[in-house]
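First comes one chain, alone, set out as structure tokens in the form predicted alone.
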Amino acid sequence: MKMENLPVNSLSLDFLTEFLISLEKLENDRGCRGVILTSGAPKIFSAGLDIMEMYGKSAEHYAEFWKAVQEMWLRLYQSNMVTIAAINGSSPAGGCLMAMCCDYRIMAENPKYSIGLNETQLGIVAPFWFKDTMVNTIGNRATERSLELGLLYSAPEAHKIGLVDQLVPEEKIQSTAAAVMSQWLAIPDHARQITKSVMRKPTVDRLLAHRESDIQNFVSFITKDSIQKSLQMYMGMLKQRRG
């Protein structure tokens, strides 16, 4: 599956639906056994939240915007495919989320490319289940520093600490994904995803059990003048750097 969403594959409204759709065909169709997700934009897997859908919205738009993000992180997480993460790419905040969803991340060996839940630095808290999801993928003291301080690790020191489990040269990252996938293809379907949701259940039920209070919090943080403001600011910084 290969995300399409130029310049950067920004997590919109519409993009979250239209890869819920998709996963879903792949997720019914019993002649597939795994994805691997990648980017068709140079240089990004993807930047993340759409901005945009946090900025100068109405408070019903921003509930809708974030149940979407929760429904991506649940099919993804809870997947029964294989899913491998073919980071072809730079993949902050939303997007090492995404990454963190499969059951394994091969990453291009390009020290100019960053991973990481950078969050903090424009103002903004990670939600428990990002942290949760963090915490499986490289235990709890690496998270802790990696959320208060937003930060965004090359490609070597992600896959020192453990955030990504392979790094490859660009030019080979689809073939590997491939090999990957064969072996993990190579265990018996049932045994892997009953191990998957015995591994993943108690993450995603504390999602369950907190939804809507989550998306209630979401809003009420969003809609804080000066979380606004912030992002007003960050948006108006992006602009100057593309100038």
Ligand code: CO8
The other form holds:
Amino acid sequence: MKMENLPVNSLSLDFLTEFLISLEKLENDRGCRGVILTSGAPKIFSAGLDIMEMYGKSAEHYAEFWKAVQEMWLRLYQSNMVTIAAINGSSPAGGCLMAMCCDYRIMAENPKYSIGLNETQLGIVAPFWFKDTMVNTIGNRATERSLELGLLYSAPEAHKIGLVDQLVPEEKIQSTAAAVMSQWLAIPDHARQITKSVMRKPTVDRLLAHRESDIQNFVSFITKDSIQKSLQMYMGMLKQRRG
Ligand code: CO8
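Mind giving me the form predicted in complex with this ligand, seeing as the form predicted alone was just shown?
Next comes the full complex, and the chain you just saw is listed first.
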């Protein structure tokens, strides 16, 4: 699956809806046992959640948007398919979450590309299930530091802490992903799927048990004047940085 929501593959409501439909089609296709998730946008895997979906909109809109974000996580994290992220560009926040949902992460070894959960840098807080996903990937201590500081790691740093499994030259990313896929597909599906479910179920169950309150928390947090102001300043900073 090649994501192409130019310029930066931000996860808008429309994009998430389309992504979910595409994923479901593959999930229901008995002939499809694995998916490689990558980007068609130059230098960016995904810029994370579309900030414009979290700014200046109605409470109803925020609730609908957040439900779609939860759904994306639930479907991708629990996919029966082998999922490999071929991270061919930067991948902050929601982009990093998507990559962490996959079974294996390969990143282009370009030190200019960065990945991490940088929410605190925007003045917002990564929800508990973003945190849980990161803990499951890199452990508690590294997650605590990453989340508090909103760290974005360069590709070599991300590899060092285990946030990505493998670094390769950019031109080799797709062929490496295909080779890794073959290794994973050599394992009988049912045994791999049950093992994945055993590993991930407690994390999934935590969101399922608190799904409604998580939506309410998001809506009441994001509608605060101070949070709206932080997001506005952050968008302004992005535009200014570009000059
Ligand atoms: N949402 C919406 N628009 C974006 C986003 C985004 N996430 N990222 C970039 N854009 C826009 C820019 O504003 C710019 O717009 P315009 O052309 O109108 O000026 C355009 O996309 C291109 O961006 P850049 O010029 O910055 O492109 P670069 O190639 O220089 O850089 C980056 C690309 C590295 C992706 C850079 O744009 C960047 O760092 N973006 C911000 C990424 C980010 O911080 N995302 C976090 C989103 S929050 C999230 O995912 C989780 C939230 C959890 C919820 C918390 C509960 C409250």
